[in-house]
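This document opens with one chain alone, in structure tokens, the form predicted alone.
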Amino acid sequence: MGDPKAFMTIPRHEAGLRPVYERICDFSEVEQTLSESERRKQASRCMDCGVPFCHWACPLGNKQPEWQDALYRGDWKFAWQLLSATNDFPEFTGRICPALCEKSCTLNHCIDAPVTIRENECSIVEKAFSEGYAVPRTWPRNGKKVAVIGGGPSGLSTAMRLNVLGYEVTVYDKMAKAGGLVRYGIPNFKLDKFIIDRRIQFMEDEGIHFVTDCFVDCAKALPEGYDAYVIATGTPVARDLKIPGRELDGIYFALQMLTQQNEILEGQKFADKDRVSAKGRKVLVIGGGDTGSDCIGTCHRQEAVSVTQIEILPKPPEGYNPATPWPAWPVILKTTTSHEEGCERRWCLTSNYFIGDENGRVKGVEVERVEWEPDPNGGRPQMKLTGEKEIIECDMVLLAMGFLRPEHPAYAENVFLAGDAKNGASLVVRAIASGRETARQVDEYLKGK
């Protein structure tokens, strides 16, 4: 490394966020950027560990120390070459990844100030596109064709890898544009959709074909004329809350709001009766994960009166959780940019039933406080109802409780699964890694044939 002791003199410096009063008025990305010189200083903090746990923790096996050093030295092109060798979409992960690498960074364990790996990654890929390092290439064809069903991160990654190996790849997607949940589930204030459009164009220039607005029933009829198929349809079924009053108006799955808002920003029009809007509403978000957080930020921008988020699990500790020491993922309180914009957050609450008004619209939810007790047999903690009940007033409810793991029939031997369709709902970075692994399996199979 150029300066293995830089971490001793240079503090961690994040790029920061746009002011709350400004960012809640639009859907532009909330994160700001550092100057090139400041970004290189942050890269210099990488201390060239004997065992780089950041590399070990990354599902893609990114070579963070190597490209941090190249960035520190100002060799942005080499940094891009190192980064793109293991990550097909660093412009995605550089914006929305929870940065497993940073949680494993030695500086995180020593001084609670890891290298700004995620931000550095994003800077490298944006520099590559702006300076022309990211140039589409073509490869000799091997005469075999592969269909990828689903244009989310895992499907796109599978297509990228197979294309490099010489296969003619066609990606089928049921939506108007490819991108999957990255396009339709993640708000623009976290990932501007221009970033996805740019990558899709890049892939098309490299010879990958896209067929959109095309639903494929994988269990009944796959497209004809392909040597192999990859099913990367994600986890399309959201977990429901089947309690009395669920049929009331004003209760939606989180993706109903998030997808529609993203489509509106793309220019699509909806009748007033079909709009899922928080404007003027008292919103209750049920579910404490990232999807719930995305709903909160979207509600602010749609001018909700108030937003409350409830979670059935206990409130995690702040900063450090002795129950989840490294190398386990740290289960600690996460306060997102959306939470910072204003939200009442409550824990250990289960929902008993929805309450409706005379017009059939939800007006409240009865919740009950729960306690979690250790399982005497060492299993998962057991939930216990306390009998302490109350009514939370709301006239809009968003269900953000995750997704059900998809079930698949027995497919032919030339059909492969990738991403969430295979493993259940997970991170974008894991979906990309799964796509790369699936491409390897497809290649091995077809070469064997």
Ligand SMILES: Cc1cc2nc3c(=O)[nH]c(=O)nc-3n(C[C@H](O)[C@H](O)[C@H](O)COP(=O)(O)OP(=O)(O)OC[C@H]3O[C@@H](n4cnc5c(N)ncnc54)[C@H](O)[C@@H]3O)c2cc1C
The other form holds:
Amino acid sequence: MGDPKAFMTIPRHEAGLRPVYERICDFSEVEQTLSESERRKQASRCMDCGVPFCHWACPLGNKQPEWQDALYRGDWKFAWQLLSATNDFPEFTGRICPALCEKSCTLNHCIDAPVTIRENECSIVEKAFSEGYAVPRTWPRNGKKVAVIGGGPSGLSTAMRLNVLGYEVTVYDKMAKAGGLVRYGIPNFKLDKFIIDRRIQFMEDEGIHFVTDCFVDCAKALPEGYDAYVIATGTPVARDLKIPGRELDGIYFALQMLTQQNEILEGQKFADKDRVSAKGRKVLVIGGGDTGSDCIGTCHRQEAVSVTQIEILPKPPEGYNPATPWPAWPVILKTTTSHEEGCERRWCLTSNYFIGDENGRVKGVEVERVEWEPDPNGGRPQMKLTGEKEIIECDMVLLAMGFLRPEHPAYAENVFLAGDAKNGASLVVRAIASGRETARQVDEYLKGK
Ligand SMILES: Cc1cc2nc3c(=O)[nH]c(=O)nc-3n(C[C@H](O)[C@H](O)[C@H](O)COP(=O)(O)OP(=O)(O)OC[C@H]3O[C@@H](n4cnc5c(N)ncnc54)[C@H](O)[C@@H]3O)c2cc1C
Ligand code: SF4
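Would you generate the structure of this protein in the form predicted in complex with the named molecule, following the form predicted alone above?
Every chain and every other molecule in the complex is listed next, the one we just looked at coming first.
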């Protein structure tokens, strides 16, 4: 432990965000960085608790107190060695993880000001790349081959781990580049795609092969010539809203817009008729989660006239929720950087039908207020319609209501699942953790053979 009293004298200091007026004019990352000395001061706030709840809360089991101490002492290289031992892609989680660890930090419990764990993580990995000690390595081959289907964070972490263990790994992906939802879903203002390109190059330099633009119909035929297979194909099917008027123009799944915007920023061209653009539109986002929030930020940057977000569930409590006490993840109102950029947010609304104009384009949605009543049998709360209806005017609708949990056939014993394909839609940190665990299972299986 570095400075045993720092948590009493040094306040939490976040790097902060670029001002709204500036950041909504481009797609660059909104989060800023601290100087090295400020970053080390922030690391010194870690109290090295006897029971580090941050470590318990992180699905990767990151050793936060140990790398905070190394960071405080200025030993960035050792901090990197500790961090990279448990996390294959801290440059992803350092930017977009909701930081489960920080909610469990003892300083969050005591003074509502946890250690800036996520930002510190990001600084460590960026320093490792800029100083040149995050360097690709190669390992002796063991003569066995593994195919990973799906190049999102879970497939990539499986590939990283298996490669270290000596397997020859090939990652197949249906898209033009690997990265999964981190590349094609999450907007650049949260994570610049250069970060993914750098990691893929690193993996190629370590000897991992990539076959892109290649759809694998896993249920029918897996590529031949491998000792084992990992299916890490994510959750490709978005939840639809099958109400009257769904066929109208101007209603899209969130990923239709987010993916296209990310592809445009990569230089891809689209004909005007194929563009999913919010420019000049009154946009309604249906769904109150992360995906909906990313739609809001993208709409601002595409120059929407207005953005409204509706959610069927009740508004979560603000600040503190007695139902989810520390060190558990707090179910409270989340206000993202995109919300801060401007948006009307409403809760307890269900959508009855879409209304179209004379050209067949959506011009509004009838919504109805709902109430949630506790289930007398102790189950999930029951939704009740109230009959209070209204029309929300809009000429573009984005459906951001989550993804269906994939179903898989009974595969042969040398086929393994990883990430969202296995567990349903989740978080990048959980996808990485799942990928690492799957690599362990594959290794155990192939060694047993
Ligand atoms: C808009 C949005 C924002 C999000 N924001 C965050 C966030 O801020 N923080 C966070 O932690 N999580 C966030 N998530 C969740 C996170 O992105 C996912 O949990 C994570 O990417 C899952 O990783 P995965 O590897 O399991 O699947 P995916 O990332 O979905 O990757 C699956 C890969 O498989 C490929 N594939 C699919 N089928 C085939 C096939 N048949 N053949 C070949 N390739 C195939 C796909 O092209 C893709 O590359 C967000 C998700 C979305 C949609
Ligand atoms: S991966 Fe997420 S939960 Fe784990 S230490 Fe990093 S920010 Fe915290």
